[in-house]
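Take a look at this single chain in structure tokens; it is the form predicted on its own.
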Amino acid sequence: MSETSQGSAALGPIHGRPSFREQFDRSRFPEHGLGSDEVYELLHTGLMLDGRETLNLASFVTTWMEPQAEQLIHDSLRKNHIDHEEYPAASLVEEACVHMLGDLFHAPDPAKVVGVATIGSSEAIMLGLLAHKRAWRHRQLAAGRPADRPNVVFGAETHVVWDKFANYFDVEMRKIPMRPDRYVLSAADVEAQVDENTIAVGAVLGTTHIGEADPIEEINDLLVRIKAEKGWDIPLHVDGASGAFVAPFAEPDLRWDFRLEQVASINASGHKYGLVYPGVGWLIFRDASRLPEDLVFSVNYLGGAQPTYTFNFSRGSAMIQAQMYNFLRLGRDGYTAIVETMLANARHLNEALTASGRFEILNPGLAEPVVTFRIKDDPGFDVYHMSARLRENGWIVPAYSLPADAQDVHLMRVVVRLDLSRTMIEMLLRDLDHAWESLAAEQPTVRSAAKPDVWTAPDKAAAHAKARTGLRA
């Protein structure tokens, strides 16, 4: 019986109860519980302080799914996906998704690909690079060479998880910096960094910072030549967190995937342009030979022997089922229609910003539905002012600077997702215009750049958080 029945009626209306006039102690575990409706209302109203998901143009993560998909998610919430013996149908769905992605990514034989669902692309990248490190180690030892100095080569345009992998797993990070006028890798950059100890080269299909793609086919051709000339069989891992669910439908003839000889593994984020809520990612290997057997564990304490290659053991099954829902619901033609719409809306935004004469577009090629732009000239304010002013209208449009050696480039980014319609883009353009006009009239004082990053500057980030919230040490 609900607490709204006779027994709880004596407590009075929810908004007249002590919990709504007293601050609960966030540092202590509660001694006594509250009614379910009361707790829901406390948390529900508190979360209204967050931004609106659809207006959060900073996020690549999906913010809309069909009601039937949400019902399927609800139906699967209680299933622990690792319990393959108990939930065999759920585990077969994951396996089917892996092979379907192998087909989408043009594996030589989709039936022979191996892969795994992950919490997101960060876990997938970690697992993929770990497999390449172990395979490199096996090759080195078999050839009687030392295996104590592995390195991994990638560019500054990658997600921070690449840095984290190198740090966590004791691999030398050969990170190629950006340039003020170029924000992706080149094959020449890579050639200068690889050697016999390189476990893998990373290339990005749709970068977080700019929305461009590395020249993956050129890098592959370089690695093929190096293999022929020097005998170094260096695998290429494609970080397709954003682009792997865009390129197959927008540019099906673009060669970035397993059609290229050295592409050994690909990660993709199902919860980005795979159109699923967070969190689900995918790691796909070309075939079983790319995943060393000694990394795969077998457990039998759930009732039957089962292999496992993940960092997480227990995890929900819901988003994996939701991914299959989208595959079956949309198919190639459905995904193509949605991707084409998102790209068309991104192009419209690009063209309108360019036509204004106020902004410079940084990724006119649109490898993914992401628009990145900076202010031209000096109107007396910057992108941080613009971002803050747009926030007053509910829009969350991030402003940030690029990594070294392009740190003087300050820009804004709009991620165009499936729930951002042309009508909404016109409203965004209207609010951008109003923000520009008001800031031009005000000529505000200099505004500090983005808040310090908790990963790269933890001390500064902690100080910033204390100052912002008024906390005392």
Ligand SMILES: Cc1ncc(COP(=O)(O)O)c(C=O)c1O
Second form
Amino acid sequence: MSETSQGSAALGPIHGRPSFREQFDRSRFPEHGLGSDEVYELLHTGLMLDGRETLNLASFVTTWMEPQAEQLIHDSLRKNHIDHEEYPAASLVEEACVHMLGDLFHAPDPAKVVGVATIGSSEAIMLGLLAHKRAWRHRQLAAGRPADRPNVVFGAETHVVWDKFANYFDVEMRKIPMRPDRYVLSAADVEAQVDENTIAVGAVLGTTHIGEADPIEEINDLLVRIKAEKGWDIPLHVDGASGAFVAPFAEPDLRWDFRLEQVASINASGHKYGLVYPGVGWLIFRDASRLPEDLVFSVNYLGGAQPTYTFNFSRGSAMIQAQMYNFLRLGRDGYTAIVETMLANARHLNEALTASGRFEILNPGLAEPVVTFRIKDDPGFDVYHMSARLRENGWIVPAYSLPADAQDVHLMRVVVRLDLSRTMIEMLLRDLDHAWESLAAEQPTVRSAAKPDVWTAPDKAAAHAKARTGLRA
Ligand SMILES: Cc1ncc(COP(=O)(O)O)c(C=O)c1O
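Switch from the form predicted on its own, shown above, to the form predicted in complex with the ligand and output its structure.
Next comes the full complex, and the chain you just saw is listed first.
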């Protein structure tokens, strides 16, 4: 802010003050304060340049909660969740959520699961895999075997956080490529990669790129067989970032969770289909034996030992309280009603896109309320044009390419969330139709062949492509 802005707080109407006719200096710490109303207005109007949250169909993250939930969030904003001694009631809510999730995920004894609230699934996955790395190390050392070459096995359909874990924590990444015609793992792929140094296998329920499920039960059966034949007790970590809050309600008989012997840990994003605002995620271990004691720092309050296993110390309590709000408010039947509605809306979109004859659906099985589709023939434009054209109507629908070896597949993805009604889906279909017709008339230059892989290449081009397409968590 320049000299002329100094002390503007008390001067006349907000929109006549210097802060509204000068750009504030983003590189200097402000010398003088402004009035609270003025700052609010300045930032609030600036944020209007962002996309509209409900129309952001790129994101899995919740964009609507009930007013009472928002009130509870507001009530809890001042609580630092790590202060267990000072806020025992808030801490007990986290513990109760962990056990409720243990029950939802069919833990043999929900009272015995251990787990933790995280900022999201990324933190939960890293913590889960670190526990498996440490447990593997203990097993190796106890058996007099080397413990210096750990590896982790997962498919290219995983979220980038799996690559990050391998990179940040020095674990060899055995990433199984996608195939041009198959976007999930197979048990045979996994069998070819695991050995006595495998700390864990990762399988996804609701893949980020396509919205499909890895064959979790088949991979579990493989690991059970390997345990019997070779003595390698390789844990399976299920990345249920979005699917863990869908399958229990949409397909309660689907066996993907602790009903399967080798499933040792599960992560879920409370802020995706757990229906809470960002950021809350969950890491749940089958039981305490899966979390090595030397990773756990114990705090004791109310007479019991509370294991704490997190990266962060301070964090807000509000979203954990909001998670419990949803558990109590919705229960199984409330979640089921919402999940079934989202799936019905996704199915409707899916069928309408198919009926148009223009698009091929890539996830007809609908493991979650996500629709991924590509253009069938060559109409003289591509999904990147479609995405940009939809943006003109406010819709944020990302276009991107799949990872290797399916990098030639260029697609779009619509994440159906609870605030996307059937009426809005009809509007989206109408705008897709208009976009198609206008692009068909214009015949712009096709760009898809030049698109880099937005997920794996850690270079500038990828960062730019990602920013352009808007593919998000
Ligand atoms: C399958 C999967 N795993 C992990 C993540 C990361 O989750 P979060 O954004 O909660 O950290 C995502 C995000 O979209 C995801 O789809």
